[in-house]
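In structure tokens, the next block holds one chain alone, the form predicted on its own.
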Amino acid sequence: MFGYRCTLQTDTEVITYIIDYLVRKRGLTLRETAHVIAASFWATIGQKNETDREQETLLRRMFPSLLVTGPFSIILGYEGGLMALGDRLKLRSTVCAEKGDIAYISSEESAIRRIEPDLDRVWSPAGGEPVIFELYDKEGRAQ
């Protein structure tokens, strides 16, 4: 579909080609990705506020076969910072954390307190939130 092979034959595979077909072959943000793979239910997509609704309604429209409907955590790099993205029923976790400026991804606090003890912040996103860490601000400067 959509012209890539799957040689591994693997989930992570998919996901990987799916994300390159959304940002880099049809051009959208990283949260609209995540809004394609990891999509609101319609129930929730019609509680929210009229733009977001409109969005999110044309993206599982114009992408209904890109939506993951089973259990995934995923933490994606790409030049500028990192994403990470688990299913929209939370079958996976998806821990956050900050230290400064220093940002942490794991399916476990504990295994983020193993490494830093003293966060200033964690949680753990709803599911299909994307949690995007930058590198950059928006004029180009490091964070």
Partner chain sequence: MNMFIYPEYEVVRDENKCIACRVCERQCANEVHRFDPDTGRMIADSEKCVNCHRCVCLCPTHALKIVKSDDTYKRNANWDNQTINEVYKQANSGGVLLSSMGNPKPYPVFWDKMLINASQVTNPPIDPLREPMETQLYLGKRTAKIERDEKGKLKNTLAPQLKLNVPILFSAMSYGSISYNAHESLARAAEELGTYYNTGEGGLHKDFYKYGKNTIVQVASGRFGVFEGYLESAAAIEIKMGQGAKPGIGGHLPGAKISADVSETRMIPQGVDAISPAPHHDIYSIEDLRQLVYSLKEATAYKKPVIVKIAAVHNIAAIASGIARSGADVIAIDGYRGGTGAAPTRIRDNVGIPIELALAEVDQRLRDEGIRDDVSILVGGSIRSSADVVKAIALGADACYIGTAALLALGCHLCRTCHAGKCNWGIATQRPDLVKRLNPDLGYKRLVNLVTAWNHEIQEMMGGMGINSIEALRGNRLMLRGLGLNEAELKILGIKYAGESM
The other form holds:
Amino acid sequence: MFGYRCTLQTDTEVITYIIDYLVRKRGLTLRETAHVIAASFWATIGQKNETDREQETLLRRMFPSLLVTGPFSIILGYEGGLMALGDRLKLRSTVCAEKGDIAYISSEESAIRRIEPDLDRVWSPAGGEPVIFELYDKEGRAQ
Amino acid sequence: MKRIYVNEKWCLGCHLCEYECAFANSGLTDIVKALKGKPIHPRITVEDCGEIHFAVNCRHCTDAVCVRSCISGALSKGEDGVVRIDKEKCVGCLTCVLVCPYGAVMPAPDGHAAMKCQLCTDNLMGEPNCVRHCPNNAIVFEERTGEGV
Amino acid sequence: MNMFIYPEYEVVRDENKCIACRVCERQCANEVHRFDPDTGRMIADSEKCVNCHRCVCLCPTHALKIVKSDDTYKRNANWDNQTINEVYKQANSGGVLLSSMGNPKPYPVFWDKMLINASQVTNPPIDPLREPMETQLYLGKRTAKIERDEKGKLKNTLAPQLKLNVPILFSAMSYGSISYNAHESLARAAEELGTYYNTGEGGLHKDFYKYGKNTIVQVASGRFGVFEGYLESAAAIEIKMGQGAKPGIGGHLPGAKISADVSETRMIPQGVDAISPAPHHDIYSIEDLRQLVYSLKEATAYKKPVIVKIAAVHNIAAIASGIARSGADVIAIDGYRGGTGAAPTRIRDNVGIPIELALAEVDQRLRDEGIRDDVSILVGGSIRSSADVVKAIALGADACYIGTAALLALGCHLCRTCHAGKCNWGIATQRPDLVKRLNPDLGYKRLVNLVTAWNHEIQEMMGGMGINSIEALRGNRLMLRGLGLNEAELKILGIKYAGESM
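Okay, that's the form predicted on its own, but what's the structure of the form predicted together with its partner chain?
Every chain and every other molecule in the complex is listed next, the one we just looked at coming first.
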């Protein structure tokens, strides 16, 4: 009904089209898109500050059918950046790390350590919490 | 204390409570064996007047007139507030039957003593059987403040 | 002379158990039971019995049962007993046969020919006792423009929606068709559950305005009890175009049921029959419907969602598509098994289509046309269990209306004699001595119990599928497989056969 025809029948394909629909066609930010695809639970939203609560509630009310409840852990690449996002229950793992100006995203820390054993920072984002790495900030300078 | 209260708004006049009372105090575990072919002597009675129905039983008055008027000391009010009758002490004068303003004390079928509702503390039911079997929640067993009689 | 018709059901009394307490006699409004002082025994007249089981339930010694009579005409695969009896009844009376509650005929029940999926290995099931399992949802339009304020935050451009804690609402049952105490039970249960009950077309009793935020008020063809305060008091407004039990015909509440209270609530004279016309006389097209939808929105300052309720009939998908374009926020579809307080038997038993097929068709059509998010879909017309709810949502419904199941929770035993007005359970009656048999303190609790139990079961089934939001289950037909269905049925339902892979 959103005008996409799935040919691969995989969740990756579905999520790709959802992101295309929400970001490109509807004009949501990546962070807002993450709150649609891996929306926080209503109970969690209820505990957030007023602005976040209103924004996330609104997103869930507008796009409830685009919530993806199964296990997934994705990396979205786009011009100038990467977004890591895992499902809201954290059924699939996501690990992020940094070393200088290099960002690492993987499903296992061991994979990152294989490439760079000496990391500045390594962390596991919560389920549904997007991690966005961008090459340039808004003014276009290198970060 | 927890007492039995009746809400006539919900009392249907089905008289089930009378039969459940009679069964509870029969000492038997089979309701058919207890009640079939016998006159019943319930300690709760349903008053019917047209569309109004109201089950009446002992209110366990705070200052129970039956206890005060008992000539043999058979009636007493326990620490739990329940007004009880000791059949061994009762001489069958039936003064209590006469003085009860609610008609809630009655002669026992054997004629030698009075009987009354003791909130099923004197049988094996554990909780008032009329309350448990009232189909419409018209009879309730509960604590109400400021409603001591 | 009337032809004698042997009663369909017989009262059987176990004389060994009967203690002649006469509870059955006092509780039967049909005067089936009688005490014979000469023999000291109870006597029953099965001819008057409607098989409501009130006596069976209240008999303290369980001495009573009702059995299907084994009296039979000569066996005939074409002319069964009931068909023959109905001919006799009509020859006796010359009248239209009346019935109540839903279509009892042995048509296929498609709910029972669909099976639900569960996760194994590739996608883990979720334990609802350990993890959140969301059954909360919103009903209404989801299409809204993305607009931002000066800080870049999203503005709330959504049309008003209804928030539900459970995907279950109580369907429309009017005050008049059911009793004051039944309405109070539904209203209080809806409030406690965080869902809605529906006034039906009989107006809203003045005592129940306080439950307004959990009330859906109906505007039907008779316009009974409709005025500004009625619309204002409610959480949503439902335009009733049709009813599953009797598509294409109106309603008729006999004058005997128009008590002083019902008369005041419906704003009609006491004791005079209340006729709901078959059509709304101002609605002969989708354009006309749009006018009423917007009149109601205008009257309530665009603060309340408008539901349009239709019966499931042959061309349902096209009709629903029109309704989705009429400005309605929610479409309610009522299947041919939906209940009623009274309907002509032939209509109830032969008109309309199953809700399962209607729902699947409507959901698919709205998706194909890209307007599925313009409306929510509510379905009713025999949702019998939590499994039916799960299947309905997987087929594309947003939430379900339950009517018959709610009445069963209140004590109804589906004797299907509501039209007689002598409901022994205090539900479908206005007789004060019968109405009082339904104590709302007990009634509302039983409704809360029922829906709470269903919700637990829904959560269990969702968890099994690995889906932790009811809104993510909606329209997920891959979660269903058919069994014992032919190709046409599978195609309409949009599901695969059991055993078939993606």
